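Next up: a single chain in structure tokens, the form predicted alone.
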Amino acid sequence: MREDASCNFWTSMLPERPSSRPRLAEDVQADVVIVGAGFTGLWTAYYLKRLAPEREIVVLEAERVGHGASGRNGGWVIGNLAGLERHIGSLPREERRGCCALVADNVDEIGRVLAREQIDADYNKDGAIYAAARYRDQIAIQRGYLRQLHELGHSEADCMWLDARQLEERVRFRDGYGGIYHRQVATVNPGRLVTGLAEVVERLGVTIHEHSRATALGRHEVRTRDGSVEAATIVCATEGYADRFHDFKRHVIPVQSLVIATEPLSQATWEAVGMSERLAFSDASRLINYGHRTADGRIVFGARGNYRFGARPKDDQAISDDAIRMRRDLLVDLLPALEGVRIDYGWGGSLGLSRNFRPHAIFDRASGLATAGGYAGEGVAASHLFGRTLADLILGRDTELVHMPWAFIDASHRQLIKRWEGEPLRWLAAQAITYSYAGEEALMRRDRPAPLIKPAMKRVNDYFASIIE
């Protein structure tokens, strides 16, 4: 491991760091002001400007473009939504299929937009090993999950089972017993995507102010330290970084996600790993371990997010040497051929988690306030879909998107999104869930009969998952 490994790989891959954009230093007027220059804010600006080029749009960013989760994530573009089953589970089957098809096509639509706008973000669609079973007890669980995906509305062509032999043909996990292959998953360099998208919206006529932290959201006005924007519509696009103003932090809290990147791997190592394609992968751990092969032949790997007392977001990107080592050990346990491989980068950020796993796009016409978020770590794709949805809601367009179950109009986030409990209950619950999940996994790893303990532990953890909802 390099001594200076605590840095962001995506940032290092930018051709050059663009100059800082000017801060907001006066009182101005616009049709729409967007708080947050991450994926949600920039995609919303992009679709608003393409659909209504006469609209004056201003984007305010507290730091630099992509400072938050948009520039720090694991680079997955997933054809699914966290909590989708709770949105559409009660709909008729054909409506569920239509919704899942729209979510799946969103992955391809992102690729089409990047090609049209000539944004070089290393977009690659080779699908993903989605929750591979590494313990015998996980085989039945993951087969059951696949049935749920099909019942929900995902097609059998998009989501299919790979047995142990088929899994090994794609990637050589330690003890890979089988897993779900999800065709509608791509990967990107999110740093290049967010900076490229910012340049595109500026060419369309959107104004972006950096180092212009919103200090207050009023009725049709956003104030910063040095100026203000008066606008008919305000879009709060801060997701897991909404702790400093308004009451969004009571409904969407930040959870930390930590990621590492290896050195470029040799051809011999890749042959041992078995990933001939730029595949994305995850195992079936409830604690979430995931990664993918990058354009320059590294593995980016994220694992074991955590919650900080008081719902504090992670503003800096650095992570500790211990955090890097722990993720390296998890990666080597998953892919033994990586033993001895150097870790070149390690970084972290915050994702937004809603109390009932309810990703949402909301526009309250009475107040002029719009918001989207609650992506639960799947925001690279979801932010594009929800940015399109917000644009249609704000412009009053009668499209398929505004009738989707994540789209809400004429109601506020306070009415639609359940509030989180206060401290210390949140922190204590997070610790209990983490230790319980780890205990269940330790029992599975032993691969010994435990006819009483294992079912009991599974019921406890299923209950923990249900109460988060």
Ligand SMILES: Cc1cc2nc3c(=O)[nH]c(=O)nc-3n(C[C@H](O)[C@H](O)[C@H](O)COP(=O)(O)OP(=O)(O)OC[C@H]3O[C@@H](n4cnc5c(N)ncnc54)[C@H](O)[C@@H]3O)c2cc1C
Second form
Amino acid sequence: MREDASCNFWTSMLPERPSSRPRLAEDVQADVVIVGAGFTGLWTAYYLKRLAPEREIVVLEAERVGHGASGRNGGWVIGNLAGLERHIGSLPREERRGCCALVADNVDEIGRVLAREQIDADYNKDGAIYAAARYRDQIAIQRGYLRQLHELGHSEADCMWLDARQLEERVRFRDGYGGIYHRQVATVNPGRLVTGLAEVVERLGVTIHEHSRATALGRHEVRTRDGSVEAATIVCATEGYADRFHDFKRHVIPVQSLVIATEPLSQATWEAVGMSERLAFSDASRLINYGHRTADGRIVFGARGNYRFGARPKDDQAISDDAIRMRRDLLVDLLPALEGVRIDYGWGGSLGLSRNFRPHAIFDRASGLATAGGYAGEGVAASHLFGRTLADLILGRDTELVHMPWAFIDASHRQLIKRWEGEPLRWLAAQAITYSYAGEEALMRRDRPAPLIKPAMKRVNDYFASIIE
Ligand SMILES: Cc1cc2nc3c(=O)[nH]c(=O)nc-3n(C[C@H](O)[C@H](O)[C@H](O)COP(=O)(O)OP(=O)(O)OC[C@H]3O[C@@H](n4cnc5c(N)ncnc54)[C@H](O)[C@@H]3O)c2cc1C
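Alongside the form predicted alone that was just displayed, please also present the structure of the form predicted in complex with the named molecule.
Shown next: the complete complex, the earlier chain at its head.
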């Protein structure tokens, strides 16, 4: 491990950062004020300004642009939504297909917008090994999952099965028994994406204030320590970083997610790993292990999120050496050719988990309050789709997006999203689920028949998954 490895790889790749944008230091008026300069806030600003250039838009960011999850994530741009089944499971088949096609096309649309706006964020679409089976028991489970994806409405061309040989042609996992290949997955450098997008929206005429933490959301007014913005519409785009200034946190809580990046790999190591394309990959662990090959030939790898008692968001990026080592060991277990490879970076952040376990885009015309989030760790692509949706909702456009089951008009987040239970219930539930998932995996790893305990644990964990995934 490199000394001082505890820092964010994406930030280190940015060219010298210009000095901060000015903080809000007076009382101003605008048409729309957006709280949070991550992907959700900035994509909303982008689409609002493109569709209605005359609108005055102000973005308030507590720290710097991309301070939250948008500047720290694993870079997967997924043609899916966490909790999609909950949104569309009961719709007729043709409608479900339409929703899945829209979510899949969102990945291509992001690529088109980045090209049009000349945002160089290393966008690359080589698809993903979506959930590789690494234990024999997982083969049937993953084949069943693929059937569910098709049943839900994902096309067979987008999601397909790779047998062990086909999998090995793409990437050499230890014990790769086969897995799902998802064509509609791209990867990006999220640091470049969020900073590039901020520059684009500024060129379009949006004002961004950094170090301008919203301290109160009033009726058509957002206050900061040194100024305020009066606006007909307020967009709360704080996801896993919702602050004490409002009650969003009772509906969307932060969950920690931790990521590492290797040194650039040699040609010989790449030959041993496979991945001649810049593929994204994940295995079938319910505890989540995922990564991708970066533009400069490293592997960025995330694994094992966790929930902090009291739902505290992770503001600092640093993670402990132990946390880095644990993820390195998981990575080497998955890709044995990486034995001895140095880990150069390790960092963490918070993603937002809604109590409904599905993402939302909401605009309440009566109060003028809009919000989107609850992406549950799949927000890089979703924030683009949901920012676009918020823009259409706010502008009263009758588009396909505003009729999607995750788009809501004339209701508030309080009506639509349940409130999280108090502590210690949340923390205890998170611990129980984590240990139960880990226990099931340990049993599978032993690869011995356990005709009673294995099905029982699977049933329990399927139940947990049906609640939270
Ligand atoms: C380590 C990690 C890995 C991840 N990997 C992936 C991945 O590979 N693929 C994927 O799809 N998703 C991933 N995610 C999730 C994804 O990054 C997020 O869902 C997405 O970036 C959310 O964007 P956002 O703009 O809604 O929120 P954020 O990017 O979190 O932005 C919220 C912003 O609001 C600001 N803010 C908060 N309170 C205030 C206030 N009072 N006043 C002003 N500003 C405020 C914060 O400073 C922050 O900048 C990951 C998340 C993490 C943490």
